[in-house]
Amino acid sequence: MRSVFVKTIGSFLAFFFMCLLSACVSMQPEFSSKDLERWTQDVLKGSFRDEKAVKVSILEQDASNAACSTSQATGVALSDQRKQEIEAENLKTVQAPKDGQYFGDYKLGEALAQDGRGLTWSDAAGQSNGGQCYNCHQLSATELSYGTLGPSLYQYGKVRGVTNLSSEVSQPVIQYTWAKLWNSKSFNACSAMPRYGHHRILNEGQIKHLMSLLLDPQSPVNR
């Protein structure tokens, strides 16, 4: 009898606490995703300060980033139409080389791609930044370590048929690659890749060096 009594009391207490928990949950106020986003931004801005190369303004999102952040936070995918709008808006920001030349030195591009320095609180404002490409991409067959957040770039130009940088056949690939480096959202609305030219992370000359790294047939990327 004592065992039955203990089990009965235990079941009652479990039921009681479940009801109490349910009541507590139902009493919680409902917050919209916009409320949560606003509070999150307030906390972030209150926790940061300008420090050398890093400014609090980096937390301010443009319309493209805001749309992608909201989509990720709410789990509601962007419509195909909205993605196309974001890509079109960003493609308009791409600036062609002032001198019409798209290429630099692939050796400098390789060093730049492997350079992870820049845009941290310990960097002086105006300091030259690295490309940090190795963090997300494989670049050559000899690399021992590389990130996989992005696709492999090994033989990037070769698989796209770029055998001559001045060939008319290569121009569409050249134009695409420049635009992708300048503003990655031009072809992928919610790309996590840095928008090197758009945000002035790299200058025009540095982007030319990366172009050579990716497309020059003599580059280690394409050998």
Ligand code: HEC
The other form holds:
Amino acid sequence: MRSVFVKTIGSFLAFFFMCLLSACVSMQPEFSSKDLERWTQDVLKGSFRDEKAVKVSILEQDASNAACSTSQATGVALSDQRKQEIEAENLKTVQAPKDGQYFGDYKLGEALAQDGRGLTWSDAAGQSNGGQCYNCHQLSATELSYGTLGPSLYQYGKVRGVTNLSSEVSQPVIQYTWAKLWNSKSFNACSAMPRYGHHRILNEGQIKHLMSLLLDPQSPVNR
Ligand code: HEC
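Next block, the form predicted in complex with the named molecule, ref. the form predicted on its own:
Complete assembly follows, chain above in first position.
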């Protein structure tokens, strides 16, 4: 009689603990991916401070960067419609040169393409930056050291038929190239190329020198 009683109590207790365990499992706090994203951002922001040219605000993504990061992180490709929206939004930010003049000096353009200085914590805020184009592109044939993340830009103007910078037929290439340098997302929603004008990495005058490097028939890129 006693052992039946002990057995009954025993099974009851076992059942009780099983229920408790399953209750604990189902009581796990629920975090949405938005919570996790917010906490990650808080930890990131809390780990840095403003230092000279580098500002913590750089961690804040605009809508197009956020869409591209999410797509890369989740492996879910952006729809063609979303890509077109991002490109249209970015194209709107492109500012044409104030004096209507798109060109500068290709020699200064080559120096900028070579120069990777700027925007680090040891650079003063507001100092002028290099373009670091060779980090990702081939440009002049004489420079042997270049990255290949971007396509080769050697003979960029020549292969596009630019023989005269003021001719009417060159205008579409000129407009496209200016927009690409000002805001690379204008023509490729998730471009890996820096948005030089849009993010004030380079100023209008510097972009003009790079335009000459890419398009002037006399530039080492096109000879
Ligand atoms: C971090 C790498 C990176 C850097 C730095 C970079 N680019 Fe690019 N660039 C790319 C990539 C990748 C592409 C091709 C994909 C795209 O269009 O976004 C590209 C495309 C281009 C194109 C369009 C080419 C075409 O055939 O339509 C031009 C022009 C260009 N870059 C010029 C420059 C110049 C000038 C600089 C320096 C001021 C520069 N890029 C710096 C990565 C880079």
